[in-house]
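Just the one chain here, the form predicted alone, laid out as structure tokens.
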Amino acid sequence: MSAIAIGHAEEQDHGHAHEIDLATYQENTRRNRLGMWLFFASEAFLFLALLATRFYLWRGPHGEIVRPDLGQTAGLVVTVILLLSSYFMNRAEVSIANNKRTDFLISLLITAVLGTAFLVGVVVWEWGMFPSLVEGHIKPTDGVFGAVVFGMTGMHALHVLSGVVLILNVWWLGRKGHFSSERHWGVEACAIYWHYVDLVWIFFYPALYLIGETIGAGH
């Protein structure tokens, strides 16, 4: 057998092995995707319980729905920041799917920065963690209002923080050459998680800031 024929046979074997390996990877990805959606289903019970608690506890003397006087500007700003971060997370996923590694890495960093900005907005402005910067904000000791605000925003902030950590981990791996257009389940999983966290806030934001009659936190 000639050297050319041997080389051609080796290329065919290599291509066949690559196809089998890729098929296995895709099958594992489908299983991982199912497991992730089951995880999200269990998480949904947690967030739904927080929403139910908000509408059960935040009631006026005649049963009307009420809410504390939260900062509307701060709530709107952090919401816009978080929604904008979803755009860049999607851009990162699309970029790696098209082998645009530079755009992929830049989009991930922008997403992480926006996620961090959201956390700073919640902790500094909405929680009033630095009284010298922000005055008159609701406190955890302000009865059911404080309990619900800090419970809902705190649980969500914890998920945002874990998402930022995941994004930075994916960025670090991508910087080292991991992921490709064919193999980027880690990026997809991170993106799905981030979009899920953003979706939760879309329900939390109106529940905390928009729905109900505004009354003082001390009432």
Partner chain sequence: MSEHSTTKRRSGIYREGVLVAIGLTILTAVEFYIALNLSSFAIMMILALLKAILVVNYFMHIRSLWSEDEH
Contents of the next structure:
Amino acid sequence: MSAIAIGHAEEQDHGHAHEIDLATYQENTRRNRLGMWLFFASEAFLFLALLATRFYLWRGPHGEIVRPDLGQTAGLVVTVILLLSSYFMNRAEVSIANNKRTDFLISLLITAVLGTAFLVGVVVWEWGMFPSLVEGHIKPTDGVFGAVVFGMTGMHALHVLSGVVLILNVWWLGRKGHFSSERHWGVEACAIYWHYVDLVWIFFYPALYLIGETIGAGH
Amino acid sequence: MSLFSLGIARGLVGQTLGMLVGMLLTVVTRVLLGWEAWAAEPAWTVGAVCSIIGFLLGVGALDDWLQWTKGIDTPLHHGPPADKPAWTRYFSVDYNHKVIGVQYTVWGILLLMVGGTVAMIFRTELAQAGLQFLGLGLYNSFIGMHGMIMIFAILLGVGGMANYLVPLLIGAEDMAFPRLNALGFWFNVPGSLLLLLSLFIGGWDAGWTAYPPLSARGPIGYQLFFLGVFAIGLSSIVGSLNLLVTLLCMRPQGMSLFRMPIFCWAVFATSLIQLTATQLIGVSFLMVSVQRAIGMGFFDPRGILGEISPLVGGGDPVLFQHLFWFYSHPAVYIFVLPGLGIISELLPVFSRKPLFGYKWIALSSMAIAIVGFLVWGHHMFVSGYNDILRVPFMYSTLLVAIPTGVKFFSWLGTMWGGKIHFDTPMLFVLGAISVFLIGGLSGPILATVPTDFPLHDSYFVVGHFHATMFGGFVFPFFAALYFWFPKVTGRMYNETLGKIHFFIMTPAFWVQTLGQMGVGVMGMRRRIADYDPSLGNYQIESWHLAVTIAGFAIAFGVLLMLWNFFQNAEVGVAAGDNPWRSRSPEWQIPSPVPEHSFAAPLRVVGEPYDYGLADSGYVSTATPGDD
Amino acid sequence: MSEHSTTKRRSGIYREGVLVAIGLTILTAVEFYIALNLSSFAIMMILALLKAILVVNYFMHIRSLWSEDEH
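Given the form predicted alone above, produce the structure of the same protein in the form predicted in complex with its partner chain.
Below: every chain and molecule of the assembly, starting with the one above.
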């Protein structure tokens, strides 16, 4: 507690947003942005490895690409939800750049809600974590089908979860009056991270749900 | 001053607490789910994850970010801690890249000594045929442990050189992201501790490559080993990201990419590999980890019904090898490229001649890095993968010889006709070239499919790998330590002891690596605790003995070097600002380097390696008004 | 840049987001429709790439990495 109190005292001394001049802020933002994109490049290899695993392991008896029957409704619904959330994230970022704070905060909140809806959709509907509500299509122990489905959606869900936490953090800070049209690297970082998570799903969705002949998971 | 004002002490407490909290969480969760309360593997795994977070929280590497989530700005603290002695900054979170560089290097040397000690233990076992004092399980754990600890040590050594040198070489005040830099270092401490801890909860006996199915069924130690590797991997990723941004955004006016000191090019290429490929070892180990933990059968060929058939979803252990080597082969270039950069960096200084073919060396580093991504399959010639993959992988592997050859000829061209000064760093550079040549020449034998078949998994591979690691990392690293020791401490080491170290270590290493290759050709397998003394016409035992003695000699040489440094760090002869008459920016400022390195922004006024050209300089550290 | 053109550009950015979202929705629908009728790895990947280009270019404004002018 005392640490927080001291932090607040400092904040009042310096004024949190205008400690550095705008040119320095923009220079730092350029570096941060490059760092963020390098981080994406790094993460891309993680997701590419998972995609490679999917196309390596999901093969029929003659080497053709196959997929388990996961049911199309769940996949399509969560995909559309994530797509919509990406739109609202973009709207939030454009709003803060134009200093429309209410619009910014509402859009962020909608994004977080949609992100949470995506998570619930995957965990409850697709994974069947609560069999009393929805019976899942597949279990993690169902050979390579279960392993890859849970590996890919799990790794992606982990990123969605961290994205939602980040969005809520930015929303909370925004409510406290942080960020301005000129200084909102925090919002931008959160936004491009969220779009990146969406980008990954753009490739994961067809890989899991659309490509290849369906094959029974063995039940 | 209490012990807990040292960050590392708080970190260790945090790690212990994190471990306990994680275990408790597991037990509580299991009880709530109605399962048996205690299961060793989940408890240790969750505990280990929490222990890494606990360490980072304890040491304080996450403090600033946690403040930021609350919207509190934290100005970067410069200089030694105000209320504590200056030396304590080396044991706590510090944002100065020079401190972090020393932290990396020292922790790397410590791990080098641990890994070396492990090697000495099983080398003693191997000196004679028959089993003397090591059990089979422990022997297997030890060889894997030696490999992995040494890899950690090398990554730390690379991180140490890069962090200390890159901002100095490009005249930047610090790295682009100092907090990330500190975090990158502190990941290593809990990571390496987990790795060491794994030895006490069963070890892991499949060698450092941890191939399933062995690693999917072995003792619990595997989980801690995997998590240790994750921690180091995260360190690699954030460290390389930081270096790339630093190199791309923070060069001074006039320092174009082709006017950087050559070591920066090596670091640039290395960082590209580290940033991307590291994810692959993480994902491959994660897959084994979840296969062990919750039965996700990535590598389990038995599938759903317990039958080996693709129709019921059987996994494939060969996939692990693909994913694993996609990192672990480029990793070899992570280890050697900075070392080769050090060789190129030091040769002109001690030859008093321009670096021969600067652009070619710079681009050859990039070429090695890029081709390095296309060669992983040469580790798998006998794995049973599709036959048609063998030949392309053979050719792509042989292709690496071209940029490597470019480097060798450029080194020769640099030395040719130069006024060579045989100081200790130069001796180690020459040693590195000789050793790396052995490693390089034994490479094509293993890269060629027909010759790899009989030699695969033999001690020949061990000999080849040690030659590349010593030539590409250990010798250049030692050269760098001797070379920059005066810059870091402001004192000179003892030249005689340095030379003795070199003249013990180099011949000893030749004996070791050629001996390893020799016993390999005689039929000695890797990862086997015992051997038949009749191999090689009853000569194998004496060869093994020679390798063991050579190993001890190397260890003695390393201790001599450390003693030399330890003796002279505080009380040695003052070295002066530029004892090597180098043109590089870091030698134009006082030794030891002041807190903010350069008093004024660096100006580039010439080429970096125009040694011997009268009235030419590379950089000017004076403010423009001064001249 | 004058005040007028700035506001024009900003409202343009709002519209841009809507258009990109619509484009993504259409591509997703096409993807789904094609998958139900013929299953082709190549077509799926091309469609996914098109979506990816939209996201990277407009939502993530990758051009801001090298251009000063972009937001």
